[in-house]
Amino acid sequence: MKLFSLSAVSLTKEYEGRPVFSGMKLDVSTGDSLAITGKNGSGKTTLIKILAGIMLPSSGSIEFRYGQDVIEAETAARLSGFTAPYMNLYDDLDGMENLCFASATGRIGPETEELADRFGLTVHLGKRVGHYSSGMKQRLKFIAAVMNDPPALFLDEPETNLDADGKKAVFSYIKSVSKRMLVVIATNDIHVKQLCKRSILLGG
């Protein structure tokens, strides 16, 4: 198993000249789990996007490693699983078609079928996603993020729109992979925070 790690030094992000956060130093690697917490507007979503390699900081540096190799942010993002409430699915496609689109192979294997069963979506995969409830969409997004068994998982408020059963399934999955993946979660949910080995507070 190749180890995945990221190391951020003096990480700063500004919007219109106003610092969201500055001078941040972080090191996270496989087997580590980090919760990013803070009030609304404190920069949780911004930081997790930067750590996932899908947004650039205003200044500072972030180094990604996969195995012995230093990799570009674009490669890190491609290797990682990422999900957030604001991410869009293809409403005109059914659940299965959405997962095929997210699959690294373009096909659905038995592992993904097991995930669909685990998250209670098996009987809904043939339905158009536009007819899904917000909770069903959130479960489908989560499956799409983890189905390729990524070395790193970045989850922005993964508990959003989920009922008790949905949260239980998501929390259980995070626990099951946290020892073999790098996991970063942006959340203010105390139960999600407790899934992680450590946490940081933004704007506090």
Given for the second form:
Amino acid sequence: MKLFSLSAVSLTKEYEGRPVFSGMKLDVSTGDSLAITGKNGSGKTTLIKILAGIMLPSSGSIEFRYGQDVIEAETAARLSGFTAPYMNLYDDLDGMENLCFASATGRIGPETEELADRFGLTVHLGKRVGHYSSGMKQRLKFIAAVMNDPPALFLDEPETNLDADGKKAVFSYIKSVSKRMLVVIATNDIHVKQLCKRSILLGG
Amino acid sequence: MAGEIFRNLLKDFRVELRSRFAVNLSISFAGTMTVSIGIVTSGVPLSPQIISLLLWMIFFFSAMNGLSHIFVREVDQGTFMFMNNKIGTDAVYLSKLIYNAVFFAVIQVFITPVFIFFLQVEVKCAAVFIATVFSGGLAISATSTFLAAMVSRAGGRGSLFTIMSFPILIPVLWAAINGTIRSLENRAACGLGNPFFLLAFSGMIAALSFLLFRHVWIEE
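Please could you give me the other form, the form predicted in complex with its partner chain, since above is the form predicted on its own?
Up next: the whole complex, starting with the chain shown before.
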């Protein structure tokens, strides 16, 4: 198994001249689990997007490593699993078609079918996502994030819209993979925070 | 990358076939325009210049109605982050370019015979006419794809797309109209100069867009 790590130095993000955070230093690698916490507007979402390689910082740098290789942010983003409340699936496609799109091979394997079963979505995969409830969409997004067995998971408020069963399934999955993956979660939920080995508080 | 291009293309065609938003918009505009012009000018002989101008005006505004949706839809519906997480930036651009080229070629296949029928157009040099129509369509698609990515990140999208496209598409429209005039006027005078220019223009715009696309598309 290849190790995935990221090392951020002097990370700063500004919106229209107003700093969201500045001079941030962070090192995380496979087996680490990090919770990013903070008040609304403290920059949790911005930070997790930058760490996931899908947004550029205003200044500072991040070095992503996969095995022995230094990889580009874009490659890191594609290797990683990412889910967030503001990331939408394709409403005009059904659940299965969304998962096929998300699959690196374009097909669904038995592991994904097992995940769908674990998250209670097997019977709903033939329905259009536009007809899903928000909780079902969140479950499907979570499956899409983890289905390619990524080396790193970046989860922005993964508990959003989930009922008790959904939260239980997501939390137990995070627990089961946190030793072999790098897991970064932006959250204010105390139960999610407790799943992580470390936490940082933004804007505090 | 080929697998990613194929997955993204398949997804875009499925979404369009189910929503039919862009195709309805483009075809209804083109159909209404063609039939209206046909009714108004019935019995009046039109010069090849006027016919060519009308044909490319219809193509241009159909493209403006339909081609921006390929990126605007991803941003408006909040799906672009899902796509960016699963498909590489280069594959996103290439799949969207192929989609727009195929989409616009289909629109042209629908519009052109209707236009020829309603305006009773006599094509003197069919090979050059067809080559000009499709190479012009490719040039419009190549230009529109990159501009659609730019305007999808900005406000006031509909008007911005048309305003930005027009100056860049002037050489395309000039060559396309010229090529069409020649194919309608005289079999002996028509050549493949204009279609070649349009293909070269498409290649240049596509290559430049491929190099610049990540700077437009990756969130800052």
